[in-house]
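A lone chain, given as structure tokens: the form predicted alone.
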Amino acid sequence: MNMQMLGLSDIVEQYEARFENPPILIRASGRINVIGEHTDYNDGFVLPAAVDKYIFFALAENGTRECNFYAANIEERFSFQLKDMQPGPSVWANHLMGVLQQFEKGGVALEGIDCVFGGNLPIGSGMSSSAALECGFALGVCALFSLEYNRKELALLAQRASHEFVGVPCGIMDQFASLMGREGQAIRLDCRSLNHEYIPLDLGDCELVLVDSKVKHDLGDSEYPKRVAECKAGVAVLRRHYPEISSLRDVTLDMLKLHRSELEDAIYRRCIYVVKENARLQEACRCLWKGELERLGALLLVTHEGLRDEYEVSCPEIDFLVDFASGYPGVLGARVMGGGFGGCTINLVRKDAKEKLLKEITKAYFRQYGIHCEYYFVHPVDGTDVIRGS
């Protein structure tokens, strides 16, 4: 989807052209994930960071029972009565209605809301624009109606909105990272307990660069819930022997290898990827603490190989970008980031090699696929917040 990039002033201007009541303003952060992919819905560990790509919101109560939303980047409107909230073909509207439904389930008496949103967070890039949309709107509703939800509670509310209204069985990582990010830090998050610690994302003479393949294969929409189901199926088999386990978080490589004959080949590969990825994440955290960036880069590449061969969520375009980058001087590591089947690669690159790499990778990618890829420089920032209250 082609979309224009907008700033906060653009959103305020669009709001004032449509609505009268003075709005509150929210800035919702996108996120990257350094390592720990597809582990979140398996109660595992992840290492995300909120980044300086944003969705901005201007919203206010309107004194009615009607909500009026405008998605400024794609110039789409959506209005509905609070009593008539039902999932429909507009995915972005479903995310917002899902958030409102969760507040209602929590006993909040809502009123109609006028809202304009948009920003510079690319859709479909793997930086989790959907979670930023949910979290920014949820924080805005809290600010509008003076609700006392803490940030963890809002992350869980946004996740339930995805599960119950949108129908996406996502883990907690994206919402948690968007709301709990901290300047200059990554978050080592235990997705079971929500215990977390902040780890300095100090990359010395390197930086993280995202290369956007500009493709998003439809297969991802059906394969994501399938991967969730495959992981659960593996756990169900292993629980016959180990009743104490409740998710792949509790499974060891020895357990998997011992009972390999009882697992379908695809399910075995999904499970072994997740178990190994949790171990890689712990090592990646040690690398960051010790400044061992070359080893961190090697871990990113091994994760990509696992996502490509064991979890099978890559695609030819992404593999091309990773292969090109990983063989390029000054690149320490690269992998697909996010759910897969397109989106961005995340690359750990020495700063003095960055410009030449990006010039050559964009040329090579266009020659191969006829697509102009884009690239983004991102920095860890504080998470979603109120810019101007009521």
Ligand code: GLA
Second form
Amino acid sequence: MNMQMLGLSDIVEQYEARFENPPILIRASGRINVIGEHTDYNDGFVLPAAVDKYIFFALAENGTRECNFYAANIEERFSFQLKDMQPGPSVWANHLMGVLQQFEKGGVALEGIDCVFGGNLPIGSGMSSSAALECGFALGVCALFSLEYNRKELALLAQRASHEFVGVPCGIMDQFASLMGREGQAIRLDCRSLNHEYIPLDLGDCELVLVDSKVKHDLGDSEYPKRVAECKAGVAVLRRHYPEISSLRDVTLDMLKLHRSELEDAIYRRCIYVVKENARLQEACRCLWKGELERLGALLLVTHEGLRDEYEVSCPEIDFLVDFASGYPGVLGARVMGGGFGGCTINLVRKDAKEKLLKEITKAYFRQYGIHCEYYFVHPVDGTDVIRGS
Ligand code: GLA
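Next, report the structure of the form predicted in complex with alpha-D-galactopyranose (GLA); the form predicted alone has already been given.
Zooming out: every chain and molecule, the one shown earlier first.
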């Protein structure tokens, strides 16, 4: 979908055109993930960062029991009574209602809310617009009703909203990154304990560039829950031999190889990918600390191969972009980012090669698929925050 890019002032203007009460303002960040894909719901490790692509919110209480939302980028409105919250066809509204429902479950007495939101965070491109939507709104609700939730609690609340109301069994990476991001840093997150450390994203003469394939295969919606289930199925088989394991986080390559014949081929490949990806992430963190960027780039490429061949969440358009970039002088590595089946590739590129690469990749991609890809320069920033409170 081509959407218009909106800034904070646009959102305030749109709010004022519709509603009267003075709003609080929130800025919610999207995220990138350097490495560690599809590991979060396996209790593994991820290395995301909040980035400077945002959804802005203007919201206020309206003194009624009704909520009125307006999604400015896509010019859609949605109103409902608090007592009638039900998942429906509007996915973005489901994310917001899901958040409200979680506050209610936590014993919060809600009031009606007027809210306008929108920004420059691409939708459905693997940069976690859904998590930014949930996290920004959750922080806004806290600010409106003076609720005391810490950021980890809010990330978990937003994740539950996705699980229980939207029906997406996502991991915790996106919500955590959106709320816990820090300027200039990536977050090495242990998705089991939620322990985390910040690692400077110092890339010297390189930078990370996202190339948006502009495709989103519907298949992705059904395959994500399927991958979650496949990983669980692998664990269930291995638990017969190792009752102490509870997720792929606890599984070793030796265990998998030893019991390969008991696992369906696809399940085996999903599991081996996850186990290797967790190990790759540890190495990638060491590379970042030591400034070994060539090796980091090589790891990104190996991750892509794993996502393509073992985890099977890539698609021809994305493979084209990765292949083109990785064969290009000055590109250290590239891979599909996020859930997969389209969206963005993340590319580690020498700054002086960037412009030429983007020119050529755009041309080649258009020649091949007739699609204008877009690219985004992103920088690690502080996560989702209140810009103006009540
Ligand atoms: C989506 C999910 C995340 C994570 C990634 C893949 O972004 O929301 O929880 O599983 O896919 O790494």
